[in-house]
Every structure is written in C-alpha cells, then in structure tokens.
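This document starts with one chain, in the form predicted alone, laid out as structure tokens.
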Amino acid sequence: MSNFHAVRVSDIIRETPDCVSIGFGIPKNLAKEFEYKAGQHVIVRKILGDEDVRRTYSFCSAPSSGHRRIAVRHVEGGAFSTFANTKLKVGDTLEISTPIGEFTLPTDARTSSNYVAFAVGSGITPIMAMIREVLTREPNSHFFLYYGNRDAEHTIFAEQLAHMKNLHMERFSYQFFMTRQVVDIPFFNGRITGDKASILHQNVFSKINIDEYYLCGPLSMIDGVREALVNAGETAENIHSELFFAGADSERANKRSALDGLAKSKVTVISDGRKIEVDYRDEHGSILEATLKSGIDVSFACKGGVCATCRAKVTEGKVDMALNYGLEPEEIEAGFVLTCQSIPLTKTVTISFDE
C-alpha cells in the first residue's frame, strides 16, 4: 500500500498556457522517505467532490537538488489536472505518496556515458530529472534529447532546456520536433517516428556509441522508436521506456474482458500481511475495483494499465490481464499482474500486494 503524506505546496510556476509545475515543501522529518531516483514518480491524491482522485506525476527536479517538483499538464476533462491548473494555490496541502517507479537513470560520478532520450509532451517530466542529474553528477557524460510538441508555446521547460544547454554546451544538446508549427529543418516537422529514429541512428547515434536510451510519451512513439533502435542493432535491455498515457482503448478493453470473465469468483487479497476474501462479480470490471469496493486500501493510480501502481502477484488460480503497458516480461513470467486490468478465470484466486 502506498504511504501517503499531507505535504504543503511551496510554489507554483506557470510553465506553459496549459501546464504548471508544483513544488512541495517536504518537512525535515520526512526527507528520508522522500528521497528519490531520477525518473521516479509519486501518486498525488485529492478528494474532489465525492471522488478519491489519484494521479501519477514524475519528479522533474533532480534528486541531488534537494527539491521535489512535478509538472501537471491540463487534460480536457481531467479532474486533478483541471484543479491543479486553475484552483490550486501556494500553501494548499496535497497528499502524495513516497516515490516509486523503475523508469530510472542511476548516476555515477566516475562514469563517462552517452545518453539519448526521446520525449513527447509531458513525457519530458522524468527525462528532465534525468538530464539535470546527469549534468550535475556525471561531469564526463553527455546527454542528447529529442523532444516532440505541437508548438513552441506549449513546449514544457523550453527555457530551462536552453539555459542548461548554455551552461553545458559540450555535454548537452536537444532538438525540438513540432507538429503544428513549421521549423526551419524539414526533418523536425511532424511527429517523432521510427523512421526518423532510424535516420538519427544512422547519422548520429551509430557514430557516438550510445550507452542507454530513454523513451517517454505515447505508445506509438515508444513502439516505433524502440523497434527502429533494435533493428539498427541496439540491445533491447539498453532501451528503457515509460508510457505517459494508454489512450481510450484501455477502458474499453477492460470492459470487454470483464464481460468475458466468470460471473463470480472468490479472490483472496493479501495486503499489509492480512488475508481478506473478496467476492468478485462481473460488474466490478477488475480485481482492483472489487478489492477497493470491499474496503481494502491498496495502491492504484491511473487504472489504465500504465503506471503499474496496482501491481500484485498471483499465487493461486488464474487471471486474464486485458492490457499491460507497465510490467516487464520477467515480471509477468514471475506471476505479477496489473489488477486494474485483470479479472479472475478460476473460481478461486489469491493475489498478493505485498510481493
């Protein structure tokens, strides 16, 4: 179960017309609990109306800076993103979890590495933390960023990126791709695609010896770039990715899967050392929903199969997982599932959130 703490909002910066970054004032007694790695995120929890709204946001600040800052881009119809961009004030309190996530870039001052990142939109957030940390902690390393947006006005952290490039001209470079604004070099017009990644690899990456790749954004970009890099000879284990949104198909797939599942099942939930039996009914839609409606407080955030916050291990029985954007193949092989996307396939199932 995620450990939430009420934390004061220390400052709010308007980054673009549709995005704010939020700084948190972490009390000294919680500083240890809120230590984090570049790339990690927190779950932000807020009661809005009668709804317990939870969303995941990555830190855009560098761990070595001592700051904890997230960026929230407004999404049309988004409950928390609308609140954060229109009503949240300095001095307000938000509940946030302790940092989690495996999409990270460990740094070592003794290393000399070359990193490449592809980001789209708000996918820049964890990448920004990585860039800042590498430039601060690895004086002999280089970072190359390829960043897609619709136009300059809506490019999050544009000024900060320019500032960092001025400070580290020999070690940091970036290129913007624009979908709704014409740029001088035709190659950088439009979306980041696998074809463009192939051209970049042939003309740039293959000549530099890149150590690690980091991809963050929509599924189409991640899949296209990953395939291009693997086809170009890069090792899959050196290509790391995090999906920032799954799209509308996630909810539909979950509902389809629920209709195909058994009408009833007994699910034994192990959480915080306790075993609790939950009645699963097809109207629940997922094991996570059945668990929450039984009153058990387990971790969740996006409910779209992306963030892996609701990850649990199946120790008895079988389940069907409709979508997965958050688990690695070895985790699935070990029996882990995303409970927000899973339904029982046997009369009895046991899942553990404590693994």
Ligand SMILES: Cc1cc2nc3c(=O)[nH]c(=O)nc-3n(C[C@H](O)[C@H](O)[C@H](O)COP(=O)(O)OP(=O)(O)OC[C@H]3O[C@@H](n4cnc5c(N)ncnc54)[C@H](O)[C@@H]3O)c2cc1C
Contents of the next structure:
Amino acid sequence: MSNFHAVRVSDIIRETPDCVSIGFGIPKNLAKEFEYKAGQHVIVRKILGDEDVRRTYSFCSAPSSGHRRIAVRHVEGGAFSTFANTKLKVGDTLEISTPIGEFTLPTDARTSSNYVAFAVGSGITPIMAMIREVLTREPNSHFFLYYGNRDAEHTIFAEQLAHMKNLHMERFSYQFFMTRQVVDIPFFNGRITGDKASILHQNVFSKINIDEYYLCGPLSMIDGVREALVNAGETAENIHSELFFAGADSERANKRSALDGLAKSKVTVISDGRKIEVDYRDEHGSILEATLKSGIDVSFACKGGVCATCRAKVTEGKVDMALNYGLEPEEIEAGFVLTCQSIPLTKTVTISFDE
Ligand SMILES: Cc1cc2nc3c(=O)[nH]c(=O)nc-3n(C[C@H](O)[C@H](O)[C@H](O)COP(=O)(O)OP(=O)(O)OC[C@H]3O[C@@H](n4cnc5c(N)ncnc54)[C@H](O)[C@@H]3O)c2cc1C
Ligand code: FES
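Show the same protein again, this time as the form predicted in complex with the named molecule rather than the form predicted alone.
Now the full complex is given, and it begins with the chain already shown.
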C-alpha cells in the first residue's frame, strides 16, 4: 500500500499558461521519508467529487536543494491537472506518497560524466531535477538537453534553463525544438524524431563520450530516439526512459469483454500480510478494479499500464495483461503483472501485492 501523508501546499507558480509548479511544505518529522533522488516522483491523491483521484508527478526540484516541488501541465478534460491549474490554492492540503521510481540519475561529486536528455512538454520535470542536481553536485560533469515544445510560450522552465546556462556556460547547453513556431535553425523545427537523434549522434554525441541518456516524453519520441541511439552503437542499459501517458491503448484493459477472459473468477489478494478473497466479474474490467471495489486499499495511480504502482505477483493461476509500459522483462519473467491491465484466465488466481 502506498504511504500517503497530508502536506500543505506552500506556494504555486504559474510557469506557462497551461502549467503550474507546486511547492510542498514537508514537516521536519517527515523530512527523512521525503528524501528523493533526481528523477523520482510522488503519487498525489485527492478526492474530487466522489472519485479517489491518484496521479503521479515527478519532482522538478533538485534533491540537494531541500525543496519538494512538482509541475503539473493541464491536460484537456483531465481530473487532477484541471484541478491543480484552476482551483488549488496555497495553504490547501494534498495527500502525497513518499518518493518512488527507478528513472533516476544518482550523482557523485568525484565523477566527470556527460549526460544527454531528450524531453518533450511536461517530460521536462524529472529532467529538470537531474540538470539541477548534476550542475550542483558534480562540478566536472556536463549536461546536454534537447527539449521539444509547441512554442516558446508553452515551454515550461524556459527562463530557468536560460538562467542555469548563464551560470554554467561550460557545463550546460540546451536546444529547443518547436512544432508551432519557426526557429532560426531548420533542424530544430518540428518534433524530436529518431532521425534527428541519429544526426545529433553522428555530429555531436559520437565526438564526446556520453555516459547516460535520459528520455522523457511521448512514446513515439522515446521509441524513436532509443532505437536511433542503439543503432548508433549506444548500450541499451545506458538509455533510461520514463513515459507519462501511453495514449488510447491504455484504456484497452477496461474495454475488454468476457471473451478475453473468464466472466467470473475467485481472486485471492494478498496485501499487507492479509489474504482476502475477491469475486472478479468481467464487468470489473481489471483485477485492480475488482480489488478496489471489494474495499481493499492497494496501490495504484495511472490505471493506464504506465506507472507500475499497481504491480503484483501472480503466485497461482493465470492472468492476461493487456499492455505493459511499466514492467521490465525480468519482472514479467518473475511473475509480476500490472493489475490495472490484467484479467483472470483461470477460475482461481492468487495475486500478492506484498512481493
Ligand atoms: C511516472 C509519471 C510521472 C509523471 N510526471 C508528471 C509531471 O511531472 N507533470 C505532469 O504534468 N504530468 C506528469 N505525469 C502525468 C500525470 O500523472 C497525469 O497522467 C496527467 O497529469 C493527467 O492527469 P489528469 O487527472 O489531469 O487526467 P485524466 O483524468 O487522467 O485523463 C483525462 C484525459 O486525458 C488523457 N490523458 C491523460 N494523461 C495525458 C497526458 N499526459 N497527455 C495527454 N493526454 C492525457 C486521458 O486518456 C483522458 O482521456 C506523470 C505520469 C507518470 C506515469
Ligand atoms: S496503476 Fe499505473 S500501471 Fe497500473
């Protein structure tokens, strides 16, 4: 189960017309629990209407700054991002989980590393934490950022990036790609693509020894750039990525019918050391929904197969997972599934959230 704490919103900054950044005032007694690594995120929980809304947001602040700050870009029709951009006020309380996530850049003051990041839109948030942390904590390291947006007005942290470049001319550089505003150099017009990443690799990255690559943005950018880098000879283990949203596919699990699995099944859920029997019916759509409907408070956030918060291990029976953008192949091999994307394939299934 996620470990939530009620924390006060200490300040809100309007970063762009469609994005606010939110500072949290973490009480001293929780400071240790809220220590984080650059790139990690929290689950924010808010009851909106009668819905228990939980969404994941990456810290954009540097861990060493002592601040805990997220940035939320408004998504059309989005439950939490609309609330955060229009109604949330300084002094309000939000429930947030302790920091989680494997998309991290661990720093070491003795190293002199070269980092490259590709970010699109709100994908800049974890990257921002990484840039800040590297520039502060690794005096001999360099950071190269490639950042895609529709135009200058909607570019989150544009001024802060310019400020950081002024302070660290030799160690930090960035290039903006724009889809709806013409920029001086034609190469930077339009989206970040695998082809552009190949050209950058040939002309820039191959001439420097790049230690780690970080990608955060839409699936098409992540897949395209990753493939280009691997084809150019980069090691897959040095290319790290985080996806915020999987697109229309992510709703697939909830639309599956009984034809995909069984109309009924007995699911034994192990959570916090307890064993509880859950009656799964096909209208539940996923094992996660059946579990939540039966009143068991297990961890979840995106319900879209992306964040892996709903990960659990199948210890008996079989399930079918509609899609997966959150689990590594080794985890699947070990029997883990995303419960928000899984339905039972056998009359009994046992699934453990405690592994
Ligand atoms: C690990 C992780 C870290 C994240 N960090 C950040 C962050 O730092 N800043 C940030 O702004 N967001 C971040 N997100 C995305 C965030 O968790 C929410 O998905 C997003 O804010 C939309 O939530 P909502 O409640 O407003 O929309 P919902 O009510 O969930 O969705 C409303 C509609 O918008 C669609 N939709 C949902 N998300 C997106 C999206 N990102 N782009 C386009 N359409 C979408 C849905 O399919 C739905 O139709 C992160 C996600 C993950 C998995
Ligand atoms: S809740 Fe995010 S992957 Fe299942």
